[in-house]
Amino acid sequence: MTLAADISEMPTQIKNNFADELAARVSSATLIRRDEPMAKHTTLRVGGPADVYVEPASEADLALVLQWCGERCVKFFILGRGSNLIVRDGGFRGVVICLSSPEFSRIEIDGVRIRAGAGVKQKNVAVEAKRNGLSGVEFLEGIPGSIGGALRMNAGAMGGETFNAVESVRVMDFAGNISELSPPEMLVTYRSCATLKNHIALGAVFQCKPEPREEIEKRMKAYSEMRWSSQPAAPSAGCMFKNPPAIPAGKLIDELGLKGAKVGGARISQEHGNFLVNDGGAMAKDVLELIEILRAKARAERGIDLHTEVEIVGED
């Protein structure tokens, strides 16, 4: 997910007309909607409307959208499948771009390599690898979201991290230029890839190794059972905080006695303290208030600063 441009708001006449201007610039296969509710596109099910929502039909159309935003000094945001994301209740002033068209949703097997578009579900990469007797990406099975989002956040689970399995990433800069980068050429850290703050991931090549399908399946089943026994089924954004060096965030929240605490329709999960869930009817402001309650108590009682793993965008 990537945020660009500094303009906080646009003149009313531009905001009213820019969807039509975009439609005239790109192919007819590109989907464009006005005032699209972001609650429909986030796993936490909160968020106000985006001025314009775009699903580019191709890399060429994506480049045209980015170039138009640059010319107009319009903010844009790259949306994956809506996990690890909170959109504020006022929505997003600008263009939300989602790479979910077939062009960005392909998976190809090439020997021990898997090529996956940015819009592919992480689980689908793990399943396709298992089907072809390829190991090394099993941990992706339990992570919600798309490959583009996994790269942007260097998502991880069960001891694995996305970039540990990546051979190369196809990226586009905000001017529409495409290049191929290896992990050493990218600024990758724990739960972050700074390179993808000014580039957009179009897809990645995963390096795997052959292994009997039965062994891969056994490992994925164990991961799935572990996840469902420790994580909530209610809508959430995934883990809310990065783990501090001294203690896992979920364990810290448990020790602070805050499991089950509520604000409006948002609640700290009983199953896992690092998950904030939507019990129904939650607003983004409820979730953000809970986040601040957790951060304040962790700081006051343990001297620990909690930093959000999720990305928070939009207007109050």
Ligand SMILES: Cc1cc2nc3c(=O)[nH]c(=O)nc-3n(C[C@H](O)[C@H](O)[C@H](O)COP(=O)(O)OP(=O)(O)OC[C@H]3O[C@@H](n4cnc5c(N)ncnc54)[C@H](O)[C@@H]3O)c2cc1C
The other form holds:
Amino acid sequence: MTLAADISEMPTQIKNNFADELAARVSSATLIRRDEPMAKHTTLRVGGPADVYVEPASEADLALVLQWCGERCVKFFILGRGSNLIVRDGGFRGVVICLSSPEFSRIEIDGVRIRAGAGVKQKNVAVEAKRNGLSGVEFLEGIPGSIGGALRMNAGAMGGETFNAVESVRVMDFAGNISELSPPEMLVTYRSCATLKNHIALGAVFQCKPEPREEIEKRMKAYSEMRWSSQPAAPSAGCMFKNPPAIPAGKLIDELGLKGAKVGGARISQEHGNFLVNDGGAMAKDVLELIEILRAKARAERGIDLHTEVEIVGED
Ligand SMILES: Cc1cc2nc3c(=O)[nH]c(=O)nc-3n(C[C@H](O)[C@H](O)[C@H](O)COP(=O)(O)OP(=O)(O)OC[C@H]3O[C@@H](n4cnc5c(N)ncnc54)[C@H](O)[C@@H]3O)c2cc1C
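Show the form predicted in complex with the ligand, please, because up to now only the form predicted on its own has appeared in this conversation.
All chains and molecules follow, beginning with the one already shown.
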């Protein structure tokens, strides 16, 4: 996210010092690891190691990590549950920050409002809302990301999207300053919130409507059935491409006759052409090669440019 000195060429000792320096800044409750395999943190199960991986234990520790990255000109990346992400096989040079500690994983209900930390699973917000007879966030039930990722991506499904239900978002800028923003103060578009390119979402308040639990349950069940009738169960990063204006990407890939095509352990799903799945043992380079094959064929045969919805980070 920040531009930085490249620490890729630095000897291991210096990288180790970076982890030690960070550890000296923050509380002992903050988790810090070196050379953390990112394949463990992406739903596609690919990705090389992050030089340093941090789970801040508190907002104060997060601010200290950001300040340290700024001072040292070290690049950082905010990771949710890695469900809209490909990390290249060479991994990430810099610091990956994940808000998955208990501090960022709380859900509180206050009347028709739900306050959820950035690290809370989207599904858990939908389930908690249902338990409390609150509707408006049912569409989150099958999206495998965190609330931080939902806000950054303005995630949506079944005709709903995250910012339809958001009342306010607690954010931290890269200098560590915290503020509370309302949706009109944020740049929100289809599957994106640009404000969160240079702010970190710490959590959000969702405003729901009271509704009988059985009605909410019925809707969530229907959504789940609809999703699993069209979506593969194998590891993936969800829809790989944005839908071009002319045709949904999945239909286009189907019409190009590419369903089932494979490179290494990566395959274009038979169930849904816009899903690239990991059959086991796929590398990021396999997935990236399949992406290029798809893009080239779409361009050559239909004159359509496919753009990835999934974010691609890291080094080859
Ligand atoms: C099987 C499957 C089904 C899916 N179905 C849907 C669907 O129906 N609808 C849909 O919209 N998406 C869907 N997705 C995509 C994905 O789940 C969503 O985009 C989700 O919101 C990403 O959340 P995440 O926590 O995994 O984010 P990540 O993939 O970890 O990160 C995505 C982006 O968000 C940023 N980010 C993460 N946390 C924060 C934070 N706290 N502050 C600022 N930026 C942050 C990251 O830096 C990155 O730029 C699906 C994915 C899969 C694998």
